[in-house]
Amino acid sequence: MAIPVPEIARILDTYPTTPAVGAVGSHSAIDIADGAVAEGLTSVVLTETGRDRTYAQYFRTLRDASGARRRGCVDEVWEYPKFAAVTSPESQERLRGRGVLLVPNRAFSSYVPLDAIEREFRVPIVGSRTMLRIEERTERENYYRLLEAAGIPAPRAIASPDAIDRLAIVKLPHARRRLERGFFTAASPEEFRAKSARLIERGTITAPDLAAARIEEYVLGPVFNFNFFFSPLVPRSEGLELLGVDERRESNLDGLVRLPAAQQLELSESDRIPEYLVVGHGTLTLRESILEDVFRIGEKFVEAARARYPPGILGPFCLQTCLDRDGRPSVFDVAARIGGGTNVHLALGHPYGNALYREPMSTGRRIALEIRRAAADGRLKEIVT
């Protein structure tokens, strides 16, 4: 049973009256705390022994005499030596003790056990505590049921690998890099065992994930990740913002679609298989006449979340979208949280975000102005869980 919210109420009657921002240092850290600067807040990122010196050294917060930033965003940095021991009595101690808001990153979710978040973790979380689990496609309760109730277009499931009659895509992690995909395509059972057999001798993939993979339609198409937001503290009219846009740079799959098809049949066998590893992101614009169908879908994910999982969506949210030849979206993956491809808007803010708020606008920017207009206005439990 998760943590009940009353509970992390208490806990918030302890705060401070200006609490800090705290992110695991990974994903979108920088980001959130950039944003927590930008707007007066401290920024905590709690870092790995071996992962720490991108915000201990390189991004560390550095003032001139009269204590004024100069330079930097991370104000302090916390190191473990794994990110599951951010959830010890110690850390969470330490963390209450500072003030710190988490604000949950794909690293957080990943690297430190969902049951110990749910259930141990009594540390205000800035988004929806219970959501993080609906992106762990094994869950019985995952996004794809979330999905199919709010009437979102997604991808059709194909039921096993011999129903496989289309290009499809199978989704499951990687074998050794649990973070990442182990995704691959086929078109034909036949396909389907000869490719997964390769990549379970390169050591890409497991048979016991392959066994619980999800295999769907691949809809051709550009691939759109739209980061919401969603405000509790403003009218529900005024409630969804849609901040920005941003693609996927996937390794080796760029490199291989960079090059001629000539020279891809000149490949070895086993390197003409792509790997879906994300490795950077790009930032996107979209058609406006396209507009009005993305907030529809965002309307309709908030109104689903609300009634599946109350209090509902809080902050941001990604709905990672493929639009096919006729500009329709098709959702296929899910961020319950700040997306991974926020850092490519900050300090300069989202196309969009900067046109809603007239000044440079960024995800992790937005979470602080939340931050800060919640403890202004005493209404902080409302924003976290």
Given for the second form:
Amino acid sequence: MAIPVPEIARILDTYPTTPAVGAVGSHSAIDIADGAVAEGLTSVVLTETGRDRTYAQYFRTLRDASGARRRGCVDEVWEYPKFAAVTSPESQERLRGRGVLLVPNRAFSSYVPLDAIEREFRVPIVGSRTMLRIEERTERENYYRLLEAAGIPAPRAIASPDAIDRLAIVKLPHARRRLERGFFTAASPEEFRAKSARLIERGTITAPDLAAARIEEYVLGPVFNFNFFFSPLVPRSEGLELLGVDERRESNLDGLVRLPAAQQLELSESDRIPEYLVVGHGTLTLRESILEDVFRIGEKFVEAARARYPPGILGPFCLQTCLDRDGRPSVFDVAARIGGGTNVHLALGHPYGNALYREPMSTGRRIALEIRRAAADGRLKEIVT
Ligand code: AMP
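Show the other one: the form predicted together with adenosine monophosphate (AMP), since we just had the form predicted on its own.
Then the entire complex follows, led off by the chain already shown.
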């Protein structure tokens, strides 16, 4: 069973009045650190040996003789031999002693075992501890269930390879890089069999993963990742905010689509297979007449999360969508925590976040603002689990 929320609330009682903001050093840690210091809080980044220089050197806070910040936003770097050691008893004691509120990012939920996060990690998490697990497609209680319960449009699931009757995407992990994707597309059962056999032969995917793969309708349209924020500190009608929208750059998939068709056809067989390795992000805005649809989906998500995973979603979350030919969003993935693309509005804010706050408002800054407001009003217990 996950650590009960009241137990975390009791831990908070031992915290200093001004807590520090912590994140595992990867994914969106720079946004989190930048936001923390923009709001006058201390940032702590938990790094793994060998992956620490971005934070320990290049974004590290440097101060002048008077102590004023001269450069950088990562105030403290704590190095671990492996990310998973973040939940060791000594580490937890240090985090609590320093008053760290941990902001979960994808690096935290993929490198630290979910069981340890849910059952052993007695450090307050800004967000929903139990919802981190719904991202795992192989879990029984995954995000597809939540989307269905919420009545949120999602790409139609295809029951088996033999049922493929239109362009479909097959979702399974990469054979070697287990946290990455071994996705492929197929428009018929024959194409599914031929392509999967070649991918198994190349060592890109494995047969057991293929047997458990999710097959769904491929939505032909642009990807919009909606970076929302939900605050329980304000009246419900003001709780949901859309801070910004990002899109992804995916390794050779993006390289492929930048080539004219004639050149694509001249590529070798192996170069023609797209890899969905996310390597960066760009920023987007949405046609205004579609915004209301997107808010409706966000509201449904908040309500369904509250009913199924009390106290529900707290703080940032990201709904990843494809827009179909009629401009209707279909949610194909969910992050019940800060999304992977929020560095697009790092330090600058995003047009939507800025329009709401009348000053630069990134996701990282919005999280820190929530912490500061909650701390000032003695309501920190309402934003952590
Ligand atoms: P995911 O791992 O679910 O976040 O998906 C990775 C990438 O696969 C996305 O960024 C999209 O480019 C693509 N994708 C996933 N699902 C679909 C879908 N149903 N239709 C079209 N593209 C998709």
